[in-house]
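Below, in structure tokens: the form predicted alone, a single chain.
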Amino acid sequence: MRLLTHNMLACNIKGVTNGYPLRLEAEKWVEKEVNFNADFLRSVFPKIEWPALVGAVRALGCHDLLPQDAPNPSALDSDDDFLRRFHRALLQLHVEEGALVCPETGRRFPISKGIPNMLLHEDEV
């Protein structure tokens, strides 16, 4: 699972009002080579929730990837290292096994084989 789709992800437990971001638990993970587009990710900037990234980032142990803090946008076009910092992160850091879990009610969603199972209970619908 890449850290893109971890950004996109929510629980939606029934009755869960604060189920984002999920907190990630990554027992293995592994970075896989992606083809650089700046543009891609001029484009997906705006989308993301910089302090999700950040602590999946962390979550990772790759604490000096990221700023804390989301740069401005104009630093997308000047910024080349920036740029291949985000993709690294975004794109080429990909969680093989661990969980996903809800903030609101601890609830674990287990990533297998890089897939999560975000697949709800009977009695969470």
Contents of the next structure:
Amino acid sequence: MRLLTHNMLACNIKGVTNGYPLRLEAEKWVEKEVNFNADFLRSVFPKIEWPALVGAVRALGCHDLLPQDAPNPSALDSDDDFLRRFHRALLQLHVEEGALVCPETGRRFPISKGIPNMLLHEDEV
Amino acid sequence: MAEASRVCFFIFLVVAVRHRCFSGVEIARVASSAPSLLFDFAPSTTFPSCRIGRYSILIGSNDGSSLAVKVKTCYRTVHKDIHIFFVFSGIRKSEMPRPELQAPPEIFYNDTEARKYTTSSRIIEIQAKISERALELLNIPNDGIPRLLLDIGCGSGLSGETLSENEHRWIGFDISQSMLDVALEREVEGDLLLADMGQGLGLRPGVIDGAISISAIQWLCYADKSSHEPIARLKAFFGSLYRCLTRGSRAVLQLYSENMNQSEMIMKAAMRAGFAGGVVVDFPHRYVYSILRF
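In place of the form predicted alone, the structure of the form predicted together with its partner chain is requested.
Once more the chain from above appears, this time first in line as the rest of the complex follows.
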């Protein structure tokens, strides 16, 4: 699971109103090379919840990869170094083993072989 | 009927957020993007009841295996100032045993069944063709910018591969661990989630640029567990799909519906969730025709 996907995922349990962001517990993660595409990064940037992305990056132990505060969108055009970091954070870091934890209920969604198990129990639907 | 000559055809359900992007003009553009095969249609005398212009759908091919899909129901709804007709088609049942009647998807797509999706070149070829068509129907602006898409019921990632080839990023949902294991083996580029679409897609609102689904939605019409209520599952699915899509984006859902009631049930659920859209019927191998009239 990439952090891009983590950034989009929210807890789906019935009755949960504050199921975002899912807290990331990463036991194992890997880095995989992905084609760099600045256009994609610019188009996806407005949709990213910055604090959630920073939180996820830190959960992987990469404390200095991204700035705490969301940069001005103009940085996407002028700051190539930032764009590369953003690319790395969003698309190249894969969580292989760990869990996603609902912030409201504490329900754990295990991640195994890079695939989060988001199946709900019958009483959660 | 021999394997090679079996007539198979496909129904795409195209739904769009904000009905404005579904003006008559746009539908016409989608339809004409398929090669026009009016010449190859079986003579209309064969199917005298099918007439273009009466919200009917004609399907034909040039090898005599033509068939016409009679329109049995025509719904007309008024969305603000736009009149939309929903056309449902009755289809001929396939000779193949329907997997939906055998077992729930997470059971049916076990290791053996999942393996077929990597070894059968016929399955792979058909999946690729349907996926390409679905991507085409998504009508993503041709600006070269990769989009963030969903593949619902992504299975072993055959359809996602088409998205990757077109540079798009995608997130795949599937309920079968065996199928996802195959996708891992194939090293697909999208992210995978083990999830049940009937429980709704757990995604933030307004972040996804489009969704495709190949041969998956019809599974929602079956109650595989006592707790399964198809209408509620369809509602959860379409409601969450509608919410997570960006303005003006589309979902193209290819399905095999067993009968009229299923198409109708699915379409109604889509409409209730706020979608506008229509049905496109395609002939994948020997071209395809679809007519939707407004």
